[in-house]
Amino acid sequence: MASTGLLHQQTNPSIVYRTRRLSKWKRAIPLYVMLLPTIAYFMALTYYPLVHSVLISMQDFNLIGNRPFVGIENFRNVLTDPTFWVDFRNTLVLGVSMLAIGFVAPIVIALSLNELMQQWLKRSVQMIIYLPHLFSWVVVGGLWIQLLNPDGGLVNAVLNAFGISSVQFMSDPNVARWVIILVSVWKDVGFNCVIYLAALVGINPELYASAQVDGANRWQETWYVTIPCLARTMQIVGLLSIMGVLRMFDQIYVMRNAVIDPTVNVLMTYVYDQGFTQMNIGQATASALIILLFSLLLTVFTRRLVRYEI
Amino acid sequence: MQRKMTGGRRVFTIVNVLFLALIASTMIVPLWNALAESFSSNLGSMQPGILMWPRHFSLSGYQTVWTVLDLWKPFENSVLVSVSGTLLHVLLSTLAGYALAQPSLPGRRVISGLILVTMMIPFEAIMIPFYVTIQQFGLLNTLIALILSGAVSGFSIILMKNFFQSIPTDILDAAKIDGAGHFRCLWRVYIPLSKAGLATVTLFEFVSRWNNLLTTVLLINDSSKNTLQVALNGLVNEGSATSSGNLVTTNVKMAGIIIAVLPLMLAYPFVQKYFVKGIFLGASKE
């Protein structure tokens, strides 16, 4: 039996020093076990990939056959690409435009609902505007598209039936590009907004009736007591918001089309594109790691700034 | 908080709840012209004008999803690999969860770097190397590739890591003390102390996997190994989704999507409490 060894070791000194040394990895071994599938997992299929990409970047890589090294000629080719720069900037203007209303949006809300006194009223409207974060761009893409659709889209309908003209939402560049950024607002506020009311609950009621003591209005109220209140969650919401941007890909990816690609188009579709539709894939690895900097400055630069730890 | 009702108080009560019954109506309203089109006849859906209510109630857009396009293959292949991707993902981050969740493991601030540096990394950062990763270890074009990929995260084994430093240790000493090993002790006082946790855990990851849409796009070139949502951008976004070349008409589509939400919409009554909780558990400090 395990015990009467464990008995038998302690009562020789030597033994006994030898297994108070090792006996802290040893007792370890079976919570490195654990570890182990997980640590296989990063190094196999995220670390590996991540030191293979500096290598295929400085190639031109080709699926099968011979993977002649080019030097850094990839990263020139696509810092030269007119298109590259071309997504780089509709990613600055889709992603601040989204950070901007995507912050501010869901605050709004929260706090509106959260003047509701009806409790059932709050909980209904809570749970149905949360709705389109469970769906897949899929599913909010192909809704959307259709609801715009110039002829027998549920928008255009009512845009009629009020003597409007039909717009082509989707295929407007300058259009098209609203409807990416409100579409992806739309998709995200219920789920921000939720987090922002599970915060509400939690201020203190106090801090409202010293506030009321001093002769607050509801408007003071809010903005002197609810606001600050909240300036944590905000920091959450917003770290998250603005790590998501870079990554913007699958409502690009479902949304675009021929017409609107010029402004819609972002990095990653540019990463994707050169990848798998004009198989550069060497210029296409160096574009995701000239992002993967951009991201890692972005998310070294916000942690500064809220001073959030995960 | 109880006040009065002044006049002012009415007016903004009036133009919030107005406010809100609008903020629903752009959420709900969507769904509602989409179940309305989903039964509507082929031709019905595709006319002009406002559809609130099925034109020609039929089941054609539903028969022509099932039979002529076959969507049950992908429908079958999705929940295969959401099931059992799911299942792995949170055997993986339990149990990396718990072992760093003890303050005795040796080399644990090493592999917790380890762990945090990937949260940092967007997996489309890495999505062309990750191709050829698979393809190296011979699993492209197989459902393994998807149920592997994401088979564990960051993000889930900090939140289970998170709930499991929340269970008092004198609960885990008295175990210790009664002989039981690290494998018993997770299996006998931590799971089922963390039903919550593993809940938030599973839904995320089963909503994410249900959702996702990039890993099957690169990795599998085979249609009849294609999931739910890429055979639905076919038909829904693209419309080229038929081998046959038939018109894909609106009610067809629409079929597709109600089909696609209809999993999401049973689990959802659980759904937005454990995703609340979930982000705040993975958020808190260390």
Second form
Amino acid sequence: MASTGLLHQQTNPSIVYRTRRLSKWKRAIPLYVMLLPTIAYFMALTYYPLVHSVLISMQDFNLIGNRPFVGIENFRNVLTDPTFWVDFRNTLVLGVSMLAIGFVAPIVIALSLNELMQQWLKRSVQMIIYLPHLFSWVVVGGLWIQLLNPDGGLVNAVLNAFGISSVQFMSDPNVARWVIILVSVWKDVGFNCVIYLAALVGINPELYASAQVDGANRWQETWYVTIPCLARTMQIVGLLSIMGVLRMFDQIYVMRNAVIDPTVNVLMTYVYDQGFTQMNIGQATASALIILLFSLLLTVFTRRLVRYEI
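Please could you give me the other form, the form predicted alone, since above is the form predicted in complex with the partner chain?
Nothing else is written out below except the one chain.
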């Protein structure tokens, strides 16, 4: 009887399930221990500052002295500030332009490079277009400001050599806006191009062979085989690009000046000016949280639009 009871306990499904589950937890303990530094990093440097910023946004924050609670007054000041909405419009104009050009350009370049038969030429061009991505915006922005300088800049020197008068690239607001857009695309096009080239390598050659059997020309192979196979990569690159639209700052901060500020200032420069120029920390934090909310809504909308699932 005792042996029968013992056998019954050993074969009880609930006991077996709990035993297996406990065994899995024990095996996973080292993995959870290794995750602790990462969790501590994000808790200390991401989530705690985020929660603390909510408190700051509801205060008349001073670095020294009292910090009276003002509720949603800082948020009201941001949303009723005309400068905030001007910068929001500039962010949309610059962001949409960068997205449109920066989305198409790397695809075209990657498809063109994929057609090159000489591997040395392909690798050389790939390295040249990728090189700007390695430099910071301080270097890239300073380089283009010097190249576009109306007094001795290389671009205007070439224009003058052909009898064309110098162009005030960084003094004309409309021209400066397009300069920032094109320089931003130029800096990052190489990185996205490498991603698309990697995706092109993974396309099954049998798909092209089947298309050739059906009589497809090179353009039809690109349109009906290559582009659909790149759709997933396009979704990922597009999603990452859209997520960064509202957070653009470096290129604007480096290349802006007092003449073109109203045309090129964006939301993140608004936060910077409020926090570090005017020392209005509470309003700067409130505007940063509003931008965070906009970014979250934009990301959710984009993921639903492209139906991207992790």
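Keep in mind that what you see is a predicted model, and the values were worked out from it rather than measured. Positions refer to the first chain, counted from 1. Just so we're on the same page, rigid core means the largest C-alpha set that superposes within 1.5 Å between forms.
Student: Relative to the superposed rigid core, does Thr38 relocate between these two forms - that is, does its Cα move 2 Å or more?
Tutor: Moves: yes, 2 Å or greater.
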